[in-house]
Amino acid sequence: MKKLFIVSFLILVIIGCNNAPKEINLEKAIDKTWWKEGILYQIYPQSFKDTNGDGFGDFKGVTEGLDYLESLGISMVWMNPFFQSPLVDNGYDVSDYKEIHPRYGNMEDFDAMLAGMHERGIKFVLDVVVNHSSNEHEWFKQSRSSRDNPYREYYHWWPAENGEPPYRHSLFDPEGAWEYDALTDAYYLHTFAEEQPDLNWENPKVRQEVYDIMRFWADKGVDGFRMDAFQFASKDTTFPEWPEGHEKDFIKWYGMRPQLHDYLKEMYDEVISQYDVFAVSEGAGSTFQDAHDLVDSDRNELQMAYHFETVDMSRTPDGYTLDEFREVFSRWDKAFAEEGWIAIFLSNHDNSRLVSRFGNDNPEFRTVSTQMLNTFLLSMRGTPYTYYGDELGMTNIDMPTIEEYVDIDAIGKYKSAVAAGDDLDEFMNELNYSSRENGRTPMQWNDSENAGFTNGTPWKRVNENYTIINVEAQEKDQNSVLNHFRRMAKLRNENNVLVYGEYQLLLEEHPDIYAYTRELGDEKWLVLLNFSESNSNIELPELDGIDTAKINNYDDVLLDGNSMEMLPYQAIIFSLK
């Protein structure tokens, strides 16, 4: 599913965005701030650390990591839901938005967690559902008790005397989003599972619901709200009839409704700024005009953009091409180089693994792949987000198998390709590669069994190659995808170069080679990223006036003159002279 910052994140799922971006003013002075200047984690809880023997991890299991994630550099740590839930979607089908479901602990044990975070410096974003609830949620179950219930109007009903409703689609549930409820005779809307009703935010109640649950974590000192599925959250409740196959443009008939500005605004003025915290929506419509209405400054809404582009190139196993990737995080910096914020990321739970998707994970390449893509992240203007397991190289597993699956995205997909009469051999061959299952497997400390996650059974099975790719392996080895990405967070920590510095791209039809500068006052960087298997021959004037080696995931620079060979996925930041 989807899924915040007083910097919101807006996670921007983009079709098509081909508006002209705004023309840049390099003498603008920089609005600089802590969430700007951070690299965030983000843990997906159950799949930590667990301390209990329950096969899930826990708050307990995050505390015992808070040395570990300090030594990475990073500085927010997002964290997927852990409210009270009956699981149906993982946790984002939440019962009761101020209590915490007894597999991750007790308020006492996040208290302790959330402590432990801020003596260290790390601040903390809480992932909030309030696009939809569960339907065990008191909420509901009040609104499902009779048509005059007081809290009728808190979801979005149809009443069945007026005839079947106008058809809705479902992003999890094949027979669409409307489902019939014979104790009132009449049909709920749900945009993702049947168990996942739809709040209404046309109800200023619902508003006020939703601000006090985020005044009572924000007096808890979480720093950050991640706003799930929130593009989704405003709906014309007259539901008028759509034309046959709108859903193929999701975005557009779903999301964005112009009411929503009204309630961020709302949102800002009676949360955000009464705090020093920040907020990310996850979507943000469908054109850079929908980022910079909810992300410029001046609009005092959502704080950062994050956008979908470069995860929806890579969803098959047909893979990408370097130059829809360059050209997709060129075309985004340009639009916000003069106003608003990015967020840089390139996996999370919604999605497969980072190396087995964007890198090589073959074994031969892995940890350079891995090391190529960590540098990309932490290199470009914008703030990075990591993926728990993405700071060691962990891959996909193979599950070919549908029994296999838990995850109701991947079921309800299966279900789908069965009633389209799909090639299933080609469809589980696609869901092998891209199911977000992938990106959920427990982390990988040790060589022990179990990979050190649990002294029970791991409620997902871990993946077989944990012997090698583990901590304590890599702490050990200077040269592991652990350590480069410690390097990296500490040169980009020290530089403000990376975060604030211009970017220009370089070599842009190289057919192997990203190139590009940071450059901010008198400090100019060069970045180059090969994301070929192969040696890549380079020349750029550049060259000529290099004057350290800031990183480099190699012994060796191949350089002559204004001429350079690449190695296999190299990864070289040079400050020139």
Given for the second form:
Amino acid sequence: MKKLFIVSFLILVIIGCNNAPKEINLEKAIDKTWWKEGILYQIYPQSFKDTNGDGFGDFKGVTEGLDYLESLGISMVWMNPFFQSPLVDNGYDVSDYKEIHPRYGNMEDFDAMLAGMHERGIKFVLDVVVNHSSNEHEWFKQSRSSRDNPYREYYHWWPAENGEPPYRHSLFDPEGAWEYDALTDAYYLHTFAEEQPDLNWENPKVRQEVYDIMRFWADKGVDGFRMDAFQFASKDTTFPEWPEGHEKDFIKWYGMRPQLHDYLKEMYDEVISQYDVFAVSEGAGSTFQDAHDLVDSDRNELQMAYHFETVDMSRTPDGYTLDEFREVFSRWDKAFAEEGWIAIFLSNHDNSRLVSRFGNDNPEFRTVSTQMLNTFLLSMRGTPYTYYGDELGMTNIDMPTIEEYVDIDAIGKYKSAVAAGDDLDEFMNELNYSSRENGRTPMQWNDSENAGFTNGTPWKRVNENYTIINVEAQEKDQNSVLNHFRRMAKLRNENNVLVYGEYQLLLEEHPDIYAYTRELGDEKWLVLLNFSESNSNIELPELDGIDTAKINNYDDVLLDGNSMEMLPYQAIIFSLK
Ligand code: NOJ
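To test you: the structure above is the form predicted on its own. What is the structure of the form predicted in complex with ligand NOJ?
Following is the full complex, with the preceding chain placed first.
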């Protein structure tokens, strides 16, 4: 982990400003529900387990893996999109929201998988991709066919006779977010790729279509909804000219308009309140107020949100500092101590691997540093979201040349770098580290060919370290990342202090150790995490007279009175009361 001293300094200044003692109304904060108490496991379905030899993971593969999932101690699964799609963005371009892409199986397979989860007490969270659809969705085909088609207003169109639309940044398309369509001599809007036109949420018919889709899946028994890219659903539909450079803060300019809250209240009335389900938004706006406005319980909108500040750290090989890490988590915890609820995550399908990014994937430290990060994730307030393979410490894959990349995001960024005349060696070095393809490699089940993921040719190269990092090997080793994850999940599941307990940061400026307490009623627990690859010492009055650790990723506890020497990436939790 390299240190960025300037950033650390700024962060300390921010901590200083935010640290005024505050009375916490725990009564309100501990409004208990299953989606706060559970641990969520994210499955990227095409990479989990293939049962028909086509090289893509499928529903039957997940069904085969259910005992494994149950053994982890998780109680929710969020699965990335599996709907009918031309797969331009691996399924985030849906052409039919009620049909399943054959690569994953059929509706019967889905029902069997869902029933299997429910038998094991595991809830299912559906990925709802409705900021945009695919350009192959029937709605869009109709919409583009003529200016007076009844579906025209399902999307955003800019007639060419009004001149070129003002520049708008696209997250995937280096040429911007407006695409000219000669058929009706008009431009349509796409915040992501040109094959992902934005739906027009201003149109009540579009909203009713979405609620209908959500009800369809809730009637089947799904238990939650993850709202993809939802901040962008509300836009200033006059599409004005924004100041130069605005695209660097695109959420502020392109999304989170006040009417979003009207849509969400409507969605709550029409769907969420009618079932025992929750909805979580991807993104939490640009301010704490935005985030609270989305999730506070008295607003009756969403139930949870996840923000990007934690994964905005460490986007480049320069890494991050412990100062910024604990500042971000402490600040968010404080903002949600009394009201509202957020998700906690460090990795997902849009990011590189947990251990390669926040830990240390050198063989010497891979196990302990992943264990330390999982201890962190499972001991914070907020619902922990863990990503498939991180319970094993799966690592980034080395992909130094652009030819191997299939992800639209990586390819778009590469084209932009070429157009801007950037240093391509440097660009590829960064891409290799940060690309989301790192997080999409096949699950490593065992040391047989293709890691036991498929009998065919995997859609994506298996990480060559599968012979060492795999489920089967780790099952046999009590000290493995996997077995540590299970112990940690059990600890959280059995102790609400780790779910609802008040969080208090200790040793605010320690260079290596992240220390905090969690307190609920007469329980007070101490979490100690060494973020460095060296031994490091702490002194804490709380350590005096402490007894056995609740969990420890080493055999030793080097305690001497109120001081302690922590081993590289050691993670320990003690009970203090
Ligand atoms: C966010 C998703 O997580 C990402 O994978 C996708 O590419 C974009 N939204 C567009 O849907």
